[in-house]
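A lone chain, given as structure tokens: the form predicted alone.
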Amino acid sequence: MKMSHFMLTGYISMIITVIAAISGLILAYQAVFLTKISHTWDLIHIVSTFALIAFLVPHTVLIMIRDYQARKTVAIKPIIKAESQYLQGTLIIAVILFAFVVLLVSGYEPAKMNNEFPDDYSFLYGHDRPFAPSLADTNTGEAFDAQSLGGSEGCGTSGCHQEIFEEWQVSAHRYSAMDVGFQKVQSVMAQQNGPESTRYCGGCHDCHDPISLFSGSKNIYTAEDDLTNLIGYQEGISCLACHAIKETDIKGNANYVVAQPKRYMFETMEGDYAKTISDFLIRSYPRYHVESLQRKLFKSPEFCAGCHKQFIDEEINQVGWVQLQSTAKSI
């Protein structure tokens, strides 16, 4: 049988479909059970995804024309009939799995962070230094949802990042607002200078609690509150406290801006099946969480030097300039 353009377009989308097909399967593989995909197999699924529509829109326009220039002779209207039927029934089944993909779309919900300061949020410095006397900052001025920088074990349960978080778990800047002696100079400082003092603390002291400060809760810290269930206290320094930052200055003082992540669909949200959700689609699509997430300035010593270089200024002591430790001379 002579090899015409129309068998030869359809036989090579069909091979380029099995290919599609199985990289997609080992993709979806990866994301399930492993803790990455490959960057090959990737590739192989993106470039066989473009070629089957390369070869695909040809031979199915070449097939119509043809049948269209030959649809009055009496020997092809059989062959016109069924293809007709075969077209229906194809958008049939388009329409209804579309339409089931509309569903689950609308019907999910999106996890809401509250950016709004509390009622009665203190802006003693002014409404455009809502964190001060801390010198950072967020990219928006506005407060951001707690949950929005918390959740750092759920870096380690992922198995992406489980040496790391290990070593998190237990270092200094995980009970950073658990710390005795910061829990008692805080409550020093809120009984002799009010409550604002406080996030003095929060942005800098090794940014102890930068949670608490972003989230608009370091409002009122006195020794009688209780702040056991407040993210801040039990993650400290989280994973994402650290991450979000996008700039900072190495006069230190945590002089730092963070911007507030965006999550996963099911990220945020309790229980199995959203963690088990979320993990498959930070594995599938994890380019944007690195991007997001992994910045050049994190390797520098200056990151580090925005919060390891510490001084008290006159807004605070009322007297002027002092500095402090610092564990970044080298800056």
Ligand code: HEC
The other form holds:
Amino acid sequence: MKMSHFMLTGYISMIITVIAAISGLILAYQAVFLTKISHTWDLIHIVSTFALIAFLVPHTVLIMIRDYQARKTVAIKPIIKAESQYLQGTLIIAVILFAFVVLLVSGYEPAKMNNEFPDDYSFLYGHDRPFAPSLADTNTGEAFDAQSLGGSEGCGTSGCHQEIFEEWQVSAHRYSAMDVGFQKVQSVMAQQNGPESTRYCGGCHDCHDPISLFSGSKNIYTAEDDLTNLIGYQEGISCLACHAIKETDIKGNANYVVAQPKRYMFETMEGDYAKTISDFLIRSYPRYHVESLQRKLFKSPEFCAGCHKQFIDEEINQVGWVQLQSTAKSI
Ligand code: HEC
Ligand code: HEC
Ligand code: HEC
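Form predicted together with the ligand, following the form predicted alone:
Following is the full complex, with the preceding chain placed first.
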């Protein structure tokens, strides 16, 4: 039999559908059970999806034109009938699947981020410098929900960054808030100069870290308080405390700007199911995850200097500028 262009586009569409379905299943498998999807299968899946559109649209449109032109012929009647039955079936299945997705989406309630300063927050240095005397700032100038920079453990338990997580877990960065020496010095400072003064420490480590600084919950806790559940205290300089930094300045004293990372669906929700789904989503669409958390800035020593260079000036000591530690001397 002679191959018509209807048949040719039809067969090609069929082959491409199989390729798109298989690559989709492989990607789904990889996102569920492995830590990474393969770049090649991802590419095959995307290309085959667009190729399917490129062949299927001419295939169906040309058939519709053919049927319309031949609508008066008797021989075409059963074919048109079969086609419309096929179309109906396909539409019904598509509508059911779509309704299922709509149902899932409408049932999803994103965890609310509370990006407001607490009512009793003290703006001692003015409303335009809520985190002063630290030079750290948020990109909105507003507070960030305490959760926004937390959740380091999840990066490790997902299996994706286990090694980095284990290294971080025992690092000075992780202990920067729990550090006993630090807590001691800070509480003396709070007593002598008022709790706001300790925001100075907050951009770099703190009683609980950068996290509590930006969430506006920077209070001084006494030895009797139970700090074990506080995100900031436990995580110190968390993964996101560094990875959310978007620009920095060589001046030091935490003169950097953090941007609140937009999270994936379910990422900030409690529970094993939510965690499994959000890990799946991150791994099946890692592009956004990488784009939002990796920056050129991280390759430069200036990035570290933001916190590893420190001074005090008149605002803090009422006397004048004194250079403190500067690990990044040459910068
Ligand atoms: C500019 C960022 C920055 C600021 C602001 C800052 N620190 Fe630090 N701090 C560091 C760094 C970095 C280290 C680690 C230095 C090293 O070991 O090279 C450190 C180390 C320390 C240590 C020693 C920890 C140990 O166990 O070895 C103490 C204590 C400490 N800081 C207390 C404070 C207090 C209290 C404040 C607020 C008054 C403060 N720091 C403000 C960056 C900062
Ligand atoms: C002190 C700041 C800091 C902290 C804390 C931090 N990172 Fe990073 N991270 C960096 C910098 C800087 C780079 C870039 C290194 C480079 O490109 O050479 C990086 C790179 C990465 C990369 C890129 C891949 C690689 O191996 O180069 C991943 C993934 C990563 N970090 C995950 C994490 C996770 C997970 C945590 C928490 C457990 C974490 N980071 C904590 C600063 C930090
Ligand atoms: C958000 C602020 C911040 C950033 C950014 C940062 N650090 Fe730190 N770093 C600290 C603080 C605070 C400490 C001290 C914690 C403590 O001991 O209490 C520290 C401690 C360290 C230590 C341990 C020092 C010691 O004597 O034990 C090393 C090493 C270190 N940082 C390296 C880096 C490198 C490399 C980078 C850049 C990739 C970097 N840090 C970026 C705040 C920061």
